[in-house]
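Take a look at this single chain, the form predicted on its own, given in structure tokens.
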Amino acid sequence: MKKVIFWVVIGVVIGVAGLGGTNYALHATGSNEFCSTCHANDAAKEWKASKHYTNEYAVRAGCSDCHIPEAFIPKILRKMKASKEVYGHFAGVIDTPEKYEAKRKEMAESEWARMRANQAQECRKCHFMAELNNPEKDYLADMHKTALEGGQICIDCHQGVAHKAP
């Protein structure tokens, strides 16, 4: 009985560590920083361009917030993908901005493929279209309605926002 009881807890405690290893691998391999180390010369420069790094109203959506799903599973999926990303990169497919350059359309069309799957959620966490309200467009509601309502997603109109189009 003390051989059991030795086992499992010796499990519980390999569970506790792995689980917190993996989530601290998730949050450290999601942070800006993380991102920087490689795209320091090319989408992290663009993305510190743009209005989701810097805005009047001093909100910045980071790498992971676009990049990441949120769930647990899809989550996991994204990083499983993202480990063969940073493999490329090591490996040379993406190391010089003229190579980035000839794989910004695939990649591109790679994310733009994952966000029309999900529905762009990412961008739906924090832009909100039933309030959304601009006095000076106000057709801008309407419009991102009937977009919606006729299955656009947000990509459709809205590619180069934090990243060049290709």
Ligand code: HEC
Given for the second form:
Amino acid sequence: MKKVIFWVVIGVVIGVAGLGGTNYALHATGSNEFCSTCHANDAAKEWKASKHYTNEYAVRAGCSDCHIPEAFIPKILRKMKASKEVYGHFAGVIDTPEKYEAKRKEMAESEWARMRANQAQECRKCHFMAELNNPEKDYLADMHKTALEGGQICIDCHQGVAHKAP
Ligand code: HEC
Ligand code: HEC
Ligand code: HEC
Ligand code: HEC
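How about the form predicted in complex with this ligand, since we already have the form predicted on its own?
Now the full complex is given, and it begins with the chain already shown.
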């Protein structure tokens, strides 16, 4: 019996440590700095020139805010897909500006498809279009309401909000 308890305790300790480690790894691999180790000259450079990097409200949207789902399972799935990026990095699939441009459309379409599948939930974490209040363009609130109720999503109309549109 003592032995069983011993192993249960060991199991719990390893389990908790493992979860903590996973969470730490997930966090570390979601920072702007981490993404920029590979994307400094392409995606990150364009992001820095966008309103999502600097704006009059001094609110910043980082890579993960738009690209990494918050829920645990979708997050893990996205990270698993990222192993393709690590492979791609060593295979040099986007290691020159020319190769990046040639692949941009395919990558953008893959990202749009991901967002289409979840109704662009990442955008809606920050933008509450039902609360839009722009006295100078008051038609925008109604326009968004109609479009979103009609099943359109942000990226149907807004492309290239952090990078050059393909
Ligand atoms: C080890 C280098 C490396 C790191 C770190 C990295 N990427 Fe990438 N990324 C790549 C490569 C290479 C590709 C092209 C992969 C391919 O399609 O073959 C890519 C593609 C992408 C794409 C297009 C995905 C698609 O479905 O085609 C997105 C979006 C992206 N990266 C975002 C990020 C974000 C966000 C981070 C940080 C959480 C990040 N990347 C970190 C190398 C990297
Ligand atoms: C972390 C919060 C956050 C996320 C996530 C986010 N945004 Fe934004 N967005 C902002 C802020 C802050 C501004 C700057 C407001 C300004 O200056 O008008 C902005 C500005 C905009 C603008 C107007 C300025 C421009 O660049 O044309 C559009 C359109 C927009 N966002 C669309 C999107 C879309 C589409 C997504 C999802 C792909 C998204 N946003 C994700 C916070 C966010
Ligand atoms: C049917 C197309 C359409 C859809 C769908 C749409 N937008 Fe827009 N959006 C527009 C247009 C057009 C403008 C006005 C652009 C301008 O004034 O330059 C706009 C303006 C904005 C602005 C700036 C508002 C302002 O006061 O200037 C933000 C932020 C924005 N959209 C975010 C979003 C987000 C987030 C979504 C998804 C939840 C979304 N939009 C869905 C067409 C759309
Ligand atoms: C405001 C949301 C937002 C932020 C912040 C953002 N992205 Fe993106 N990203 C997108 C969207 C949406 C696309 C799909 C194509 C498009 O509309 O530009 C995209 C496309 C990409 C692509 C595919 C190539 C392309 O140009 O389409 C890569 C790679 C990428 N992002 C990496 C990053 C990295 C790395 C960061 C941080 C340095 C980042 N993104 C920050 C929304 C964002």
